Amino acid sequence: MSGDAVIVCKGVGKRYGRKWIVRDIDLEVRAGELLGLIGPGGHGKSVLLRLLAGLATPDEGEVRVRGKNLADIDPFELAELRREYGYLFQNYALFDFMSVADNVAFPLRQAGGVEEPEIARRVKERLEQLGLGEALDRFPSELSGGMKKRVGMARATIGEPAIVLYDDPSAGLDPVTSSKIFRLVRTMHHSQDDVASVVVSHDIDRMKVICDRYVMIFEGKVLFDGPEEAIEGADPMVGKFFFGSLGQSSGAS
């Protein structure tokens, strides 16, 4: 069950040049649930995801987080906050020239505060626990898709934050790879109590699996926010979208 808001947004919106990408965008990440962003490809879904991390900045409206407004408070303290965040890049964004097992203990070297003998031991585990085990001492030019996937989602994880995004986890992947990779989400998520988790993806099946909430984004703005239960009353855009083949839309985010 889903408690308190973590992130809020009143009244939110960003523009790049004349065009605004999103705009009047009220929504409400709460502790303990698996939210799902969806909508069409270039509708603004990862914009959106990348306010919520405090990445980019409103043009008008706030993104709060535990009530600060991340508009207001200093870059020491935004820095601080962005401690309780896991992020999953869409194109992965690992370091070339570190092993996977840097790369997963990266958050947790720029943290501090960990010896290095615990920081090799959450690594490990985390790995294993993402069927990487063998793969420590591999860089990911030798990583198959799917890998460098589980090695991001290792790294997004393993400071064990209060808030994890998910872009787009499933792009470019195989059906098969796909499914794993949203049930890797589905025990991340699951792996410690109260975390809320946001997931943008177009891959409208595997998402009705681990979501408890939908948010759809059309055209910039909130289209629905609600249960899958909800969709049947809602606009008829959402639910061909959600049940047809609308969200097989390609395209930036």
The other form holds:
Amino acid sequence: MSGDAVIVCKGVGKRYGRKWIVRDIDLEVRAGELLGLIGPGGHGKSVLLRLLAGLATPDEGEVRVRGKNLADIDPFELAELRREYGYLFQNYALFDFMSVADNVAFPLRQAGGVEEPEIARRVKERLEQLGLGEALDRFPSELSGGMKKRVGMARATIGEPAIVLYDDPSAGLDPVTSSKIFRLVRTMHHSQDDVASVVVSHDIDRMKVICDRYVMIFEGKVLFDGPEEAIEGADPMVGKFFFGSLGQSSGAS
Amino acid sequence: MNGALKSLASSVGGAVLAIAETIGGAVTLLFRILRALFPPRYDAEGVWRSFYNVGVKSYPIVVMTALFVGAIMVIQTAFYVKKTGATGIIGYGVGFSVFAEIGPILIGLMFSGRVGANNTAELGTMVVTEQVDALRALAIDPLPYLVVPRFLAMLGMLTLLMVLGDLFAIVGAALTAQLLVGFHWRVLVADLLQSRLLDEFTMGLVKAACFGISISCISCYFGLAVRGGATGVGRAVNNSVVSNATAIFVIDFVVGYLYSL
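Starting from the form predicted alone, produce the coordinates for the form predicted in complex with the partner chain.
Every component of the complex follows; first up is the chain already shown.
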């Protein structure tokens, strides 16, 4: 079930040097929906995700979160907005000087207002939910890729954010672990009401199982925006990518 | 000829721009750090962790450097003292050079090599593995969380380590005087204490504090500016070490000149 638009992009463009990575992006992310950002590798999906999170600033257009233009607000307001986000990074981005438990507890400790015993309880509960109950005291360097992904997922969702962004959650993982990770994405999404989730991936088969709507990015532009049922009437490239194997061997961008 | 001149001008211009960029980046970072200090909103645990990493882990290298600095200065001074028979100046000679010049420079360079390079590599790795972005995504400003604790630790600990270094340089000098050069250690220490080298001692501490500020700003600047994976980290560490060493000599000259006025 999707509700009001939480993030709205209007004419968004981002370039590195003279090369436009994404351009003229119009996009809405709605409360309660699980949106799949799909497309071949190197076409701007991850860059767009960073723009949605305010981790990159658009060179044209605007990204509005709950009506506020991310480029116009002051750093404190931006920090407040970011508390509504959870972000799973493609390369995990776990703090390697912290244990798994401390990594997951980090957003709660930084946000303040939660007592330490309650933090410990919630961290343990979340890690057990993700099958990592035994890894509390281990360090990221001692974990496998799949475990790191799940720790990243626990950290991204422990604060029960209203917007969760997953950057290629299956990158570098074997098919079995990938399927498990996508199922966890769905579980995390449905564990709260009205969460807006965006998943970047080129792993269409697994995306089909979890996503409500798809936005296909091709050569930095939106080629398709809609549910799976609408693909038939769309650009042939979309069907080719969605039902075929166009670009699926390359890494997500 | 024209092409060669153009190429030369381009190289010189590029180097000047790179130096200006580094100085500008480090100075801008310094101002941002100073602004972030008030009101204090940095991570107290991170500050203690940095003090431990920067100070406690660095003292062996500082002690070792200081012992050798003291020893070398005695050996160098003893030659002239024996030649002229002016045994009364051995303490002064050692103290002056250790407190004011050789001690701060060598300890600063060792500290920069250990702590500054490590700091650039650590921050650079955090950048390329998206840990810095993760902080931002979690609504945490990397400056007070990552940079300010390192700044405070390098400023505070290098100054303290310089005091420790001066002490061990005297120990190194006294041991060398006694065991290798044939002067009684008490003569050296008594002469040193009578020489009233308080100005030189404070000059060394001022230099240490300035080195701490420059090493922290330069190493953090290069660490946070890393682009391009492992190669980028390696390049940043290299630039950081060279820039820190250059800054140490420039600061040493400026502080020394100001004290001479």
